[in-house]
Each structure stands twice: as structure tokens, then as C-alpha cells.
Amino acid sequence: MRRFPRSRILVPAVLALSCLAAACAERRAETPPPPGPAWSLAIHGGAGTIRRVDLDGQQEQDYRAALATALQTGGDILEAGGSSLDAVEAVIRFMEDSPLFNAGRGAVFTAEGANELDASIMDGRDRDAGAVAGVRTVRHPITAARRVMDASPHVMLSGAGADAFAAAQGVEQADPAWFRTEARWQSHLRAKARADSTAAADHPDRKHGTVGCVARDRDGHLAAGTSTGGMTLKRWGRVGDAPIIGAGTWADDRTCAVSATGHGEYFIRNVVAYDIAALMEYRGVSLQAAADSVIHGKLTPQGATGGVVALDRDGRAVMVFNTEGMYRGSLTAGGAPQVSIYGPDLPD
């Protein structure tokens, strides 16, 4: 058998592979991924049993208007060159003041008839974070959370200590009566009357909700924040996922920013917000695939309800939930606020 020198075989093969690689590279260069927006943000106002039959025309209009105003509040900051952290804080402050949402004014009541508020915020540049849990006298818990991040060596403060810290930092205080709304109080009374019923936990009056915002600024930095009044009839200082970094809130410039809403105990056990980022970092999957995997692949089989809004490092928004609806919206540079309420089976 005639034997050819190895070099006579390898050289053409190497040249062929090199040409193929060059051709592939050229094709990739011809079709780069579309650039992300100059800035972007996304928000949620809670997820759950939200059906068209549950909202009359005026209520639906009010929710849509509040979501659009929240988006524009953050958009104005980002358009002017402000930071993602400033946008997140401002958006959530607005939502904390709106009686429509379960955060700040309009928060649900504990079993004892009080309002206990939780919030967290995270900076995607260095993963610095701050949180407060169980505060009762802070008008804007998200601002208290940011002060924990910026002005203390800690990540989370709780209860009376968190209230005292916020007051010492000059964070605006509020009489507990500020948080009470008559509609939420009546829901509390109905839920309390059903407390001994086996259906009480699933009744709409005991629903849980949250507000949250994720943003990417012109410098490419991500931030996330979440704020809530917790769960109706909660006892013993119960804390959900909203103030827990990695469960309800996460931001990392390398991957994504996430704010969650739903049944907090499950979101804590599954470290939902961080899990989404980890799938992107370690498996290299897209934000959409990561969020779908966690919300639908992990939470749904466990019977856990809720959802997330998130942005990837290029500012592309994802909104995933496994409930009948989620108050949500997004806004990008040069665009108009996009607001939705109902699930995909009930178009907005």
C-alpha cells in the first residue's frame, strides 16, 4: 500500500477547516445580534388571580394609568442620563404611594391589623444591596433599603431597628394610618372572617402582591428593587421573599436584573431571582429560557404561584408568570409605555 506523508494529508485538512472557520466567522459578522436599547426598564405590580371579570372598567383604567405613570417616572430619569438605581427607587416610591398596590399605602394587614412593610434594592455594578423587613413607620421602604445599602455596613435590617435606622438617616416617616386604605381594610375583615375556613388561604381577599422594578441605564448598569406589604393575615413577623437578596431581588451587570412577585416561601426556597441569573452564567442560556425554566419548570410543579420581570445585560425585557395575570409593563428609549394585566390566554 502506498503511504503518503502525514503532512500531505494534514495540510489540506487544516486549510479546509481554516476556510470553514473563516466563512462561519464572516457569516456571523454579517448578522450580528440586534443591539439593545440605550436604556430600558420593566415593572410589576403583583401577580395572582387577576381576571377581567374581577376588574370593572374604571379599575382597569386606574391600574393601567398607574403602571404607565410608574414607567414614565423611571423613563424620565434614564432619558436624562440618570442611574438605574435612581430610576428603580423613584419608580417604586411612586408605586408605594399608590393605594392600588400592596406596598406602602394600600398594603395588606397582618393578623393583628397592622401594616408591616418589606423592601430591597440591588446594584448590578458590584452586587451591593440593602433591605428592610417589617418596618411600620417608613413612608418609602425602598428608600430605607437604599440607605441600608449606601450608609451602613449591613445588607438587611428588620423591625423596630430598621425603623429607627431610617429615621436617623432622615428617611421620611409616616404615621401608621397613612398606609391604611378602606378597601384594603375591608378585604382584611373578610379574610379574617374566613380564617377558619379551609378555603381561606385561596380566597382573593388573602392574595399576596408586590411591586418591583428592574432598569438598565445608558452606561449599561443594571439595578433591581422590590417592595411589598406581604401576605394578608401574616403573623409572628413573617417575612417573604421581597427583602431577601437572591430570592425576590437580584442584579448583576454580567447577567440580568430580576424582581419577583408571588408566594414568598417558595421563592425563598428556590432562590428564584439568583437561580435565573445562575442559569445564564453557568449554562449560558438566554434570560427567557432561564426565567421559563425557573417559573414553569421548578415553581409550577411545586404548586407555587408568581412571576418575575427581568432585564438581560443588553436591556431586553422578559416577563414570565404562571398565574392568571400579572400587573406589568416595560419602557425603552424612544418608545412608549407598554402595559399589560392579563395572561396570554386573555389578551390585553
Given for the second form:
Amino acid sequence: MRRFPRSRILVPAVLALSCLAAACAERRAETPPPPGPAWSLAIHGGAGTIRRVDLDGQQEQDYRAALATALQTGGDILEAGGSSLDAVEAVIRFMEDSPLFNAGRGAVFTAEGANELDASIMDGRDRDAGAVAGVRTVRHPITAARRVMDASPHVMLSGAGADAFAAAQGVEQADPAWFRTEARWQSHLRAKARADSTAAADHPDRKHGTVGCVARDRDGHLAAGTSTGGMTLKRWGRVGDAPIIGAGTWADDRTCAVSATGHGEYFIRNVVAYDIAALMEYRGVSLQAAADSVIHGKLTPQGATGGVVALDRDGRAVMVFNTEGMYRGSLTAGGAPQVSIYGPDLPD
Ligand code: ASP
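Right, the form predicted on its own is done, so what does the form predicted together with aspartic acid look like?
Once more the chain from above appears, this time first in line as the rest of the complex follows.
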């Protein structure tokens, strides 16, 4: 019987097996991850001492309705194939016009009794960004921030210069009276009266707030935006985290989109929004793990209060906060608006 040399049998067999293994590995690598929603959206309307006892039935209903309408406003844009940037801007414009939230109309007052507004927006495609700080005459600070991004070579403009830029760009102007609501003014007077009291820091009249939105569109692009009146009784042109890219707002298609709310000084010092993205990028952790680690692992031990809403690159929403409540909500393609106010341990 003719005998083949061993190598003439073994070599082709080994080659065939390795081709098979390579094909299997390739197929495994090609297996797509479970599909995320076609588009998604998450919002916040500020975090703080929000307890059931602080809101009567009507107020709670008003907040829930405003959050649901804000989500629907963005959802309609994303459903029609609009961009995440357009959705973020439209949602925040709606929330800035609502007297319920500390942004645009209904903003808190400075120590001098004025409204000074901060906002920022970021494009996850290329990390383009725009921001305004301390504006007084722009009806929609988020739109002014978008104009800074789209129509100027800068990232952040402040004070009278930012107001002048927005006016020159045709961004809608508003009289200072537009921003003032009676409820917020009364709260300002009470906060002023208590300013020297030791209980002042914890009193509901000192509560801050902010609005924010993160979105992922049908093309998979992320965007984030944040807008605020800042902190009650702020002075000396104080600027919080909301207009600071990386602190209150961040978007990068490779990792996540984040909008923050809380005690801005801590969010600036901890570079909160970017830190969450950096943990994902450098450590490969999930958005939930990254947000938990920054809010609960870093901020809480420092005595800093607040939270974030965020989306990962597949559009999964995460909402993390260390306060009693955070006005918040999410919406994905084909779903209904999900709205919550109180903490996770208190069923809404
Ligand atoms: N972060 C805002 C600020 O410090 C306030 C807030 O979100 O409550 O200006």
C-alpha cells in the first residue's frame, strides 16, 4: 500500500482547521450587538431637595406634563429624521420658556435681583461646542450657544458681549421682565431674608435647578445641551458648570452625551461630564458604571449634590443623582415618554 508522507496529510488538515477557526471567529466578530433604539432622548429639569411634601398635586401634575411635552418635542424631531442637535436645542427652548424650571423664563435671581443665564451645547460628531455665560437679554440662551458654535470661531462668550453677539446674529431678544415670575421673585425675597441664617443653605428657596437634554439621532450622532439661571443669590458674575464644556455638558459619538445639574462649583472642579466619558474611553466601563462612580464615588463624599442624564453611543439612557429628587424623563423610538421626579427608592 502506498504510504503518504505524514506531512502531506497533516499540513492540509491543520490548514483546513485553522481556516475553519478563523471563519468562526470572523462570524463571531461580525455578530451585531443587540440593536439599540432607532433614536433616543433624555432630559432633566434640575435636581435638589424635591420631596412629595414640597409639591402639591397640581404642581406635580404641571411638572410631569411639562417634562412629557419637552420629550415629545424632541421625539417628533428625531422621529422625522432630524438631528440630535436640533432635538436638543428645541427641547431646551421649550423648557426655557416654561416658568417651572430655572432656565430662561422662571430663572432664579442674582443677589441684585437680575436674571443672568448660562447655556451650552455640544455636537458628538466632532466635539464642536458653543456656550454663553451671564446673558441677560436673550430669550433662548441655548440658541445663543448654538450660534456661538455655528457662526463664531469661539466656544464661549460672556456677559454684555455675548448678548451683543446674539443680537447681531438675530437671536430673539427678551425684556428682563420676560424672565421674571412672581413665584421665583417671592422665593428670592425669602432667600434674601434668610441669607444670614445658618439654615439658609438647605432651605428650598435656595434650591437651584437647570434644564438639560441629551439625544441620539437615527444616524447615531449624539448631542448634549444644558441651560440654567444658575444659583439663587449668585454675585460678582458667578458662572456655574452649565456653560462649561466638560463640566456640565459633554458629547462624543465614541462614548456618551451628558448633561449635568447640581452645585456647579463641584461639577467644575470634578470636570463631571468629561470624567464620565473619560472613564468609558480609558477604562472601557459602561455608562452606568462611569456615572455611578463619578456621582456617588466622587461627588457624594465631597458633600456635592446633583446628578446627570446621559446616553451611551447606542442610545441607552442613564440618570444618576444623589439628591432626593431630579425632574427627569426619557423617550425612545416607538415608546411613550417616561417621566419621574422623586428618588429611586420612592415609587413615582
Ligand atoms: N449647575 C447649576 C449651577 O451651578 C445649577 C443647577 O444645576 O442646579 O449654576
